[in-house]
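One chain comes next, on its own, written as structure tokens: the form predicted alone.
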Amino acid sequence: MLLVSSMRFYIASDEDILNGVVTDIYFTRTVRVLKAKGVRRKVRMEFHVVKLPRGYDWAVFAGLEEVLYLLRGKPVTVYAMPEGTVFRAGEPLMIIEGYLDDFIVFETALLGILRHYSSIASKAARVKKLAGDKTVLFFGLRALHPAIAPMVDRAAYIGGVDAVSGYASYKYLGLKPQGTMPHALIIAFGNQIEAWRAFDEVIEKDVPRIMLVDTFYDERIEALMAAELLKEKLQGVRLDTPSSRRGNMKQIVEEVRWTLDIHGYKHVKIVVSGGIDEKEILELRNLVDAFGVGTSIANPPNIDISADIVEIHENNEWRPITKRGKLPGAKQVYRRRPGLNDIVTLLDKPGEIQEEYQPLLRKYMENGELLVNLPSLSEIREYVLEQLRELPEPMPM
């Protein structure tokens, strides 16, 4: 029988992650064997993606700051693309150089950080690219364990969403959360007009008056009710229509827009949320002003980053070696912008590269010491958006 006193959140502590406790058992056994047999091998381990998810031509590299935090103070050198770099399959994202027994135990955590971050950031970037100049709000925290809420909001923001709804993200990330109201508020009042009026009376004036308009009546009717109640104070209406009542969402939005316009409420914006993914964005982006996107970003296709030894240090030089199916040798990526005009070479022997091509991987850490100042969250996001402007739209999935 489980006693109340033994209940807890089953989450790892910072200490356990930093000390290599959060790992797979075969890595701890690897360290034991290497130490027992006196094998001390200096290697270069490369992190890369062999194949992107179906329909993906590119992805966003994210999670580097947490990786460097994990490796800080440990005897390793780290080369990496800047966080937020858009990349293609087959390109090196990060290289760790050091003695294998010093860092192999951290492979599980390193891959977990990079895969999770990059998966969310990449999906957010696809969504934002398709939405164009329309606002994208991330509402996906309810799809994941609350312990990682700040990380998820950070990854989505890196990918390009315009705002997040997480209340804790102001504390952890300095991001001001945005959102409207839940159906629960309206149901608690039992009357949408009373709920809207109460929201307007209680909530700070700098919070946009965007009212949820699909609780009891038809969206078109409730949108007009909200507009007639708040007049010029109403900045927008949100349609969160469930799939069981949705029908043709485009026609619903067209009805709401038409009705608001003919009654003199052209200033009222339309926000659509609930089950929004790439196809819905493509269909509705010319009609709505903002999208609330949750689960499709929070639970995205996996960016399958793997890690492989690609060089070992022997006789005072680096020798290319790796398992079959992978390309030996530590690599560098040279890029000519705009776009993803990339050349992959050996890290130490790039050959002749034209001047307009710039190396992407840079040395971030040497012997556990950080060598550069890391960019802010907003700077990483702007870097992603800058690259997205140079790319064609993805094919909606």
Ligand code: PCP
Given for the second form:
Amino acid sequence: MLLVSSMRFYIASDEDILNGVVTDIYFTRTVRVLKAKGVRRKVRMEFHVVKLPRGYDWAVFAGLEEVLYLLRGKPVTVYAMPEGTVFRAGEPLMIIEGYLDDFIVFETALLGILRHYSSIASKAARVKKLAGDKTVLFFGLRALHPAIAPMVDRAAYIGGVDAVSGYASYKYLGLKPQGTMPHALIIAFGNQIEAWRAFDEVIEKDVPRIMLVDTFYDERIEALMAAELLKEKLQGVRLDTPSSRRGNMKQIVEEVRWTLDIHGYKHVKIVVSGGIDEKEILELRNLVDAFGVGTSIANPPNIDISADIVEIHENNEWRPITKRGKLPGAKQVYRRRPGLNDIVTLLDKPGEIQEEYQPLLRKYMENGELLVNLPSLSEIREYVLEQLRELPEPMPM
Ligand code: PCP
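What does the same protein look like in the form predicted together with the named molecule, given that the last one was the form predicted alone?
Everything in the complex follows now, all chains and molecules, and the chain you saw is the first one.
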């Protein structure tokens, strides 16, 4: 029987992550065997993706800052692509150089950080690319455990969403959260107009007046009611139409747009949310002004990053070696922008490379010491958006 006093959130502490307690048991056993037999192997471990999710031509590399935070002070050297780099399957993302028994226990956490960040950031980038100049608000925190809410908002923001809804993200990330209102507020008043009026009276004036217009009546009727109540103060209406009523969402949005326009409310923007994914964005992006996207970004297809030894240091030189199915040798990617014109070479022997091709992986850490200043969250996001502008639209999944 559980003692009430022992109830808690089942989440790991920073200390347990930093000390390698959060790992797979087979790594702890590997370290024990290597140490017991005095096997000290200096290796280069490469992080890469063999196969991207179906329909993905590229993905966004994210999570590097947390990886460097984890490895700081540990006897390793780290080469990596800058956080936010768009990459393709088969390209080296990061290389850790060091004695295997010194760092293998961290492989679980390193992969966990990179895979989770890159999966959310890549999906956010696809959604933002498809939304074009329309706003994308990330509403997905409710899809995941609250312990990682700041990380989830950060990953989605790196991927290019315009704003996040997490209240805690101002404290943890310095991002001013954005949102509208829940159906609960309207149900509590029992009347849309009372709820909208109360919101307008109570909430700070710099918060956009975007009223939820699908609680009791048809979206077209409630949108007009909100416009007639707030007039020029109304900045937008949110349609979170339940699936039972969805039918042809495009037609619903067209009705709302038409009705607002013929009554002189062309200034009122339309936000859609609820089950929004890439297909819906393609269908609605010419009609709406903003998308509220949650679950499809919060629970994205997994960017399956794996880590493999690709070189061993022997007789004072690096010898390519790896398991079947992988390419031996630590690698570098040379890229000619705009776009993803890439050449993959050996890290130490790139051969003849034309000067318009620039190396992507750089040395971030030497023997546990950070060598470079890391970019801010906004600078990483800008870098992602800049690369997205050079890419074709993804096929919507
Ligand atoms: C949801 C809530 C989220 C939206 C939809 C994200 O509506 O408004 O912001 O949906 P997604 O995860 O499917 O993309 P409700 O569940 O109706 O919640 P509420 O009444 O609080 O708006």
